[in-house]
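What follows is a single chain, given as structure tokens, in the form predicted alone.
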Amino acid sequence: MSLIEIKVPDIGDFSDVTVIELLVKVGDTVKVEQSLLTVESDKASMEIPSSHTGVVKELKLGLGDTVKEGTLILMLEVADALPVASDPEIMPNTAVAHDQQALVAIDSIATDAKTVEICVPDIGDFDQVTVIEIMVKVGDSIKAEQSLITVESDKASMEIPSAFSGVVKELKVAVGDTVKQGSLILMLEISEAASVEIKPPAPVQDLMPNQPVTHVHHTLAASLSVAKNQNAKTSGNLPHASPSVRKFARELGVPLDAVKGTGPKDRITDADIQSYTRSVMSGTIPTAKPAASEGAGLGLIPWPQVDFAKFGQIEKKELSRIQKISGANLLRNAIMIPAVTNHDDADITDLENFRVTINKENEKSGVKITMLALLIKACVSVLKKYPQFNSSLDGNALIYKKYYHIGFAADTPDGLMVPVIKDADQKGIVQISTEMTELAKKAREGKLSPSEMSGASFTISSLGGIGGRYFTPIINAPEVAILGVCRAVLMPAWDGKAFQPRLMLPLSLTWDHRVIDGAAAARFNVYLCQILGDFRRVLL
């Protein structure tokens, strides 16, 4: 064992900054990349991480120190390193472990390319969690942070990811096998060193963006969708957590102002993020679930209970994943949500016409633009015009959105997605025509990434390729409205001299009473039926 000098690292062009949070004291275990201090400058805050693993002999510093490039933190001890083999032979299949971290063997450091085990992180006290899906195959290429398996216990289901990029060589899983801590899920080949300490990863999406909405279902981890419990702090206060406290809750989808901390003046901890996600995953603080059978908790009778089979042949079938997880949310926001519903309809004659003949101009560039990528500019542009259609309540305050993200609905095996357009009006409609078809093929595999279904200002819940007329969606909370678009038809029209035929689009604004009113309902979807029918207006 030796101590070493454990210093601040370069920080930029900071000549002073001060330390206003100590993370360890003397007699900490601490490992290479954990956070020892958090300095602030005038204009943002940072963590200054470990170089070593080792323990804390000495500290240096206190609250209210100033600090630079070079500093002296503390004193850490440290084991000897131990010795490097030269013989390649004994190379291959070694192992690095850190305390309960994921193992990573290393294949190969002959050449760049190397194999790791990708194993299951710590998931509570579980012995035995199922696996219920398999979300990659032998062959694809993943990113760090991408979900590999669901496994699902009797109280809850999670998604495990990836902690590294690369290309997946073997599967040691299927579905229906049992798992637990340090189970091998796959062999992955990467590109980087091996040899890394695995982080507890993020198995589970942040479900606050976007919920599944009528006509249009996210696929979500929903396990970690908890209802906050009654001792949550009020969201007035910021919850007292670092950033990278912070960004691990948002990874596993857990809401900070529903855990307790434990730290220094109810700091809240890593440790206090596991403790309630073993929480949630073993029961003590119940998920999300639909709740119709207690009557939702509004004081209604009891959901009837029937013996079907007593009046004939029946058939009892588990609902999907997909209708298990958005059940609650779909009930939440119908209930939550004052809602009320315009109907109206839209002369796309002239613009159905500039479609067709623009897609058949641009044929061999094998890009087809849709009436749904033409809507979606379309709607950015009312959006600007309207903005409180583009915010969300916060308790008495309204956020106003200054981006652009419109989510879709893309039709699946496994139910309608909802993928999101990223900043569409920054977009031209080639490019948002191009970006919908590869997240509709992406939807279609299974291969949405949390990121793509997160995030929207807006949502459109379009079912023009299937038919009907109109009907109600419901809104996807956090957001304030949703436009529902049906299949267009031929109308008779009064031009003043004759009836002529024009193609109507039949639209559906639902929109949420508490922020918006039926004035601003009606303007909305009257700009929006003059820019389809003169879509030059855009550019206005």
Ligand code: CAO
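Definition used throughout: the rigid core is the maximal C-alpha set that superposes within 1.5 Å between two forms. In this text the structure is predicted, and so the values were computed from the model without any measurement. Positions refer to the first chain, counted from 1. What changes on going to the form predicted in complex with oxidized coenzyme A:
- Comparing the forms between the two forms, the C-alpha position of S454 differs by less than 2 angstroms, with the core used for superposition.
- Once the rigid core is overlaid between the two forms, L22 counts among the residues whose Cα shifts by 2 Å or more.
- Comparing the forms between the two forms on their rigid core, the Cα displacement of H513 stays under 2 Å.
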The other form holds:
Amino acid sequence: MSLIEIKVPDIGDFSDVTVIELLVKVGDTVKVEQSLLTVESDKASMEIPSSHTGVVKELKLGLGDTVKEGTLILMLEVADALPVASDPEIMPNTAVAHDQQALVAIDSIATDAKTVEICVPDIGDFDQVTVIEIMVKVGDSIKAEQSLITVESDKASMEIPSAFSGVVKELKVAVGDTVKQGSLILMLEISEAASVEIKPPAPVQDLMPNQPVTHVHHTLAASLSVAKNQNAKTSGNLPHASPSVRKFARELGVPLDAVKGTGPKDRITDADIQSYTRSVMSGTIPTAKPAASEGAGLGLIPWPQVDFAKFGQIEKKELSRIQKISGANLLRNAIMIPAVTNHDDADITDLENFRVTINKENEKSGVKITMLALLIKACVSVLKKYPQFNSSLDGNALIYKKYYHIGFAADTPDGLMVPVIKDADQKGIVQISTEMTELAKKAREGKLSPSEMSGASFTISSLGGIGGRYFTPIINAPEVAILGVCRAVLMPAWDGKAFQPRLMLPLSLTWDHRVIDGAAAARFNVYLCQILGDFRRVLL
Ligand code: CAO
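Target state, the form predicted in complex with oxidized coenzyme A; input state, the form predicted alone:
Below: every chain and molecule of the assembly, starting with the one above.
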């Protein structure tokens, strides 16, 4: 027995691809040609087979690792009798090297032609592959390099991009068709300018001069190279999905093996992922119980299905668009952030007197200073002192923002919106009050632009105009803290000799425990209360 290194073979034009599936584990006996792992670029995925039979002794890479030709995959114990395989039929073949120019071939006589044939380019060692997805439709305007179709062999799937920008005139393939290099995918109308830009072609044998339409062949951004042996077993029960579907599933956190594919050969489609997500969200299917190694999953029981009409009269109304969007965000933030809320009370007796006095003096100007504007200014001072509250998590790093854009929750007939006061540190209280009034009005009228709702580094949610004591606001990710404010009430406060009536403002600070700890949160509230108690501290 001897131990050999199994490395990533020549994988054509792929240079840095990501490992998305490990198909073997330590102790497994693998056969020559058996797939070891799946790698994926943004255009294609492929399985990498073993060049030897043996027992896996050690895995040298993990999910998410980036690999290229020569990267060590694993250590394999092989029987000494077995020669080191070098059979070209077994080893993944070298991808055909292509000159990009030569492959973007066009009939020189047809430079004034407007319609071109877009054909399957050289796809390496694939000769008969199945179309599993069509990503464009007649009438679509597409850009050069945009993916048109996904094809799949038993080992890999890849997206085939367009060589030109233009408008799709006619589709020449359908899902389930078998294609190979040269198969016609679609007819594309390209602008004259685009056709003129195409350099005269290198001679390509299969082009017919003087044809009325232009033939276009081009190479893939990445040519694939995989083992040819058709008898090699595919990877057992691996979910069957194209790279774009896999990417989509990963973005949503959907476990592919829990999704039932409805495409040809049970292939999982975009629609399957969407339908799975909808079912989980509505509680129709519970999330899968995670394996012990996966850590805590939600493992929720299904949402209760109740026929409310059995208990009395009901009326069903669709959620507003804003409610649907904010609902999805709130759910993610509530689930994904380990949030804690600290409550405190600020003595705003003097501040409220000051606010009322100034508003009386400025009655004629029409500009009213609001408590929320004062809170925004006070929070900026606290954020400057405790910058981790003005940060965002980026993997294992923290991004400290040097700007102070403060979002404020606004109640609107259609649902909750969060307009943002940009650069609040550089603005006076009158300006903040004026902007807030305008933004809140726009929010209620549904006229806020996306830029007016983006970029917040900290948020305040004030229920002060309505009432209540304390609440637990949900952090507006990727921010790490939010301040909830309720209605100020007169409370008796002991001054050492007697109880005095003081106007106390209830504060509720929710913070992300991955970034902030309880002591820091308490300090934040204490300093905020000090500022609100004596606003001159803002000048410090
Ligand atoms: N304590 C006591 N009184 C307060 C107060 C407080 N903390 N905050 C505001 N008030 C008073 C104001 O002074 C005003 O009184 P006057 O008319 O006598 O001056 C009155 O309450 C109305 O204030 P307002 O709420 O209309 O204005 P605002 O500037 O305080 O807030 C805005 C503006 C847009 C934040 C608010 O209208 C709003 O939409 N709040 C709801 C936010 C929300 O829904 N949060 C929950 C998010 S989680 O679901």
